[in-house]
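In the form predicted on its own, a lone chain appears below as structure tokens.
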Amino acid sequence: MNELLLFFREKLTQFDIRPPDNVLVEEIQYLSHLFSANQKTNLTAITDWQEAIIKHLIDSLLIVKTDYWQHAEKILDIGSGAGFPGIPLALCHRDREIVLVEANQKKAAFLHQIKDLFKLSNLRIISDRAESVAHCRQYREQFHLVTARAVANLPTLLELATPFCRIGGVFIAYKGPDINEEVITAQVAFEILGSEFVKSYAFVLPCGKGKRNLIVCQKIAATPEKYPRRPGIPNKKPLI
């Protein structure tokens, strides 16, 4: 344990960010549970410590370096799979409210397993898909932020995520390198939702573990109720 904690801080100290050692065993044990749960339920393709540490909690971290975080109080997660990187943001920040969206069943039992185990009462989960929840009153235009690490096209990704926003708020998809195509495909997408694209932040993970592009996308108008499209669709037909 002390060989990774002192792995994480140095190479989170990397971007100045710096919690405090009781945080980072929690989220080192956080990646513990994971690892054991994987045994019987497919959460990460990842089994390595240190590369886990890196591609998974240092990268879900990256966000707190953007101009949104600092006045971002209330953030949902899309698509949230294992937990990132909603987990690891609400073990450093336990004083904003996080709210995961994951569909898989058993993703979601493990996401509950975790808040539990760490009593993380900023937390909330739901176990549905988002273009569902994004219909509910209680959920639509009411965050600062929006975050997703989701595998998924730009367009797709916006449809599902900008109903989330508050006007005025942001979106902020993880992509890789490569995001001006992206960008420029999206266009429809920002018109239609409501939305606009304002900037990337690009980072280099440590040890050669790849580039992370962070795009955010601030919601400049009300999303025409129809948005999303009923589940499936946003995927199938993106908004190009």
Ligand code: SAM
Contents of the next structure:
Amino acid sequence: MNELLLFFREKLTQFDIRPPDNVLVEEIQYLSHLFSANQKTNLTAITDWQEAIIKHLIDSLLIVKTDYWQHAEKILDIGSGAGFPGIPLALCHRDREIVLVEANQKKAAFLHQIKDLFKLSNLRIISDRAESVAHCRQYREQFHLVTARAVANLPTLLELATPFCRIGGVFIAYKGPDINEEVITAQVAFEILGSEFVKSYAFVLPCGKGKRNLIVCQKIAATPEKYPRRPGIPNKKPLI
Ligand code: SAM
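What does the same protein look like in the form predicted in complex with the ligand, given that the last one was the form predicted on its own?
Below is the whole assembly, all chains and molecules, this chain first.
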């Protein structure tokens, strides 16, 4: 544990992210639970500790380096899977209200275990599809920040995420190194949904683990009520 803690702390410091050691320990404990649960339920393809620290924990936390993190009190993460990026953020920032929307029941059950284990009273887990949740008054247009990592292409994501954002709020998509074409393809979706591309943040992950782009999409007008369309449609027939 000590070696992993040192590794984690050193790599995070490279990004000038400095959570207290007790939080870093919790983050590593979370990975440990993930690895145990992964033996029964398929939750992650990554089984190496250092790789998981970089590609799961550090990658999830990079969003705190954007200009949009500081004022994001209410955050929603779509398609959290085993919890990325939502759980690492919730462990580091217990003052933020974070909602995870995950359609897969087994993954949502794991997220509930983690919430209970770490007493994350700032976390709410919804086991349902984003297409349905986005039509609930309680969640629609309520969030300062919406996130999604490895869930769908940008036009589909915009349809799922934009309805949750407040006007002036942002959706930040975790994407790989090549984003230009995806942003261009999403122009129709931006216009229909009342959002616009603002900027992207580029990061290089430690130890040659790849490049990460965070694409910032800001909501500038109310999203028409008909969006998102029925479950599965945003993916099958993206707004392009
Ligand atoms: N975000 C996590 C990560 O980066 O490790 C999980 C990525 S996994 C490839 C995609 C997840 O999104 C799956 O767990 C899937 O069940 C969930 N998902 C896909 N479409 C969804 C939707 N429309 N609503 C809610 N969850 C969805």
